[in-house]
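The data below hold one chain only, encoded as structure tokens and taken in the form predicted alone.
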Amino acid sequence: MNFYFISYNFILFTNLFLCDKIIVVKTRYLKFTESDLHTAGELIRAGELVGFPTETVYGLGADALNESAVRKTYVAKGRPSDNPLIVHIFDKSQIYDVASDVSPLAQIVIERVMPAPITVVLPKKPVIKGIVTAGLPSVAIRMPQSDEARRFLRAAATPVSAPSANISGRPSPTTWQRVKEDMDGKIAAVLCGEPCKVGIESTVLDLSRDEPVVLRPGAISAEFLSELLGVEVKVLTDPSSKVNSPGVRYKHYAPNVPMVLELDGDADKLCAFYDARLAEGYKPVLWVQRPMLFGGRRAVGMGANDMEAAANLFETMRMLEARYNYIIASFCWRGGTSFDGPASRGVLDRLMRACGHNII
């Protein structure tokens, strides 16, 4: 069994918020003084959920150990329930409140790598229920490398658990705005950080079955884990193919108008999808490595290498559906250029999701 892409069919789970409704409250707006991390994590232990940034991107948190407050999570996110939870702490120490076990391969990336933007997926304890992990036996741990998460979390004083603090299936959120877009009257507060400069979310890093597997590439990639383990890390699916799993066969991150993805870079490929939708109607833009390429045609770029890609990601989405109504993404990842980078492949998978495996 594994934290991110296995579905288990629970009853329990499935049926658990239909009953649940979110009710508006006035959402606060924090700043990172001593006396509104004091308030954030004041309102964590009360039960309420908090928006706060990390490197990857905004989260939403809640109270590991509080049922009724996690519970609030899938609600305010309309996420579904099987769906499990990232467990965020601030010191190293705090993975061996929450683990069972700790295998040699896990204390190498927790001393040698954390805090970084990796995920660490590890057998739980009974102090984190199941409405946490979605039934499953283990939890997904990460420690933020965000000096501003870390205050946040250690002003609260007990594991958060989080998700990306947007409406479910939306692309995440990278600045304290596009959170109050979407969160703005459902939770108590957020914490108004940085922008996130890395962009996307979290390698997930399995480590609780005999082979290490990266569950969600991000952008700590598996090449440099399997050379600082010594050993093959495998990453569950291959983005570039169409796969029929849970939690990689739906959209996620996906913007609210039509968007496909070409792979091969190909210029006239591109050019001619565009002009055929520009000839249905529509008001289409092309988001590529190279816009300089494609004449008069909107055209914008996706950043100079595929570090840059990750951090503009998101946020570069939520811009285009605001202007454009059909989205034309390109990313060719393969072959030696800028793009073929340690974020390279967190990136595709994100673009693969947004646009539903919609390949052109």
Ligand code: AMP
Contents of the next structure:
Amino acid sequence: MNFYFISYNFILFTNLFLCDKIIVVKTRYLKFTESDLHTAGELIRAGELVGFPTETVYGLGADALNESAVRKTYVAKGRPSDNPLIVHIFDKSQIYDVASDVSPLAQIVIERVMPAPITVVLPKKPVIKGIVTAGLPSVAIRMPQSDEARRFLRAAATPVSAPSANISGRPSPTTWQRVKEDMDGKIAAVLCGEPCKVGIESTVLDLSRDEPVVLRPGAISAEFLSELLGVEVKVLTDPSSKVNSPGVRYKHYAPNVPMVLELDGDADKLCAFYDARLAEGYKPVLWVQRPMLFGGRRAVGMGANDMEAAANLFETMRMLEARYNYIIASFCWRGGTSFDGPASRGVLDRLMRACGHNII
Ligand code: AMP
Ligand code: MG
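Since we've got the form predicted alone here, give me the form predicted in complex with adenosine monophosphate too.
Full assembly next; the chain just shown is listed first.
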């Protein structure tokens, strides 16, 4: 408790101190032309921040080898300095520039899965400083599948550290317009590419310990990785546990209106909850797998399956918070439904965090 208090104040102090250095800039909106890509690469090498598309979410890129550039990332996002960044590469050979040890299991993932929406955590080389890894001895590395992302990374010609390009705590951006909403005037440029196809952040697979562990679920599932590696790949937290402790846990990806989550697909319960909020004067919305079940009530669909739900997730969250003032989400992913697929745990994890684990 004491330690938490001290470190929190330290983070606050650090951020306040860094905030002094925020300078309002005119953000440039670049396209995927050769000359704009060249400009984006130059900006990275000059120590500036550039927003860029990947298949997961838009990233906020900085030269991972330039400490003062990386520091700007935390300022622009208002991100606590104890939350590490992912180092992005365009070529597998770059892994050996930043990781000090690539285990046989890591080699399988690198050879057989990358490029993909997966991040591997490996012991770091000294060239990667503590500002990137939040003081950890390991570094998170990702080679995006997105062509646009790799063209940008090639133009940067240096490993690029990047978190998601949203203000800390807000839903991640999956279009360049959402990056503009959060980052305009705070960063040098945004590369305006396609909407993100996967839509949730990468699976983070820790391969720096004795046993591989998924630290954050994404579209590459632990089941797939277990089969590939021939060893059990555990998931650090079980997102399906129904913890009801609003305000206690760290909130993430949160909309700016109240949100609750239901996990059984119980239409009667959802209708009753909706009607009670309506009676209290709210303008609620149901965010559900089958919106036609709720006749007369405002209901928005999540998509036909878990992959579609992932692709739509953050964009729908931002759309709903703009139009309604109470989000009642329902996600029932077990039992061989079309939502019981590779991205189901990732979607569930983001929904749980978005509602602050407020399960009804
Ligand atoms: P973001 O892309 O904004 O979701 O942030 C990057 C995330 O990657 C962090 O929040 C961590 O979950 C994860 N990450 C980055 N570096 C490490 C590391 N060295 N060890 C474990 N997780 C990491
Ligand atoms: Mg993020």
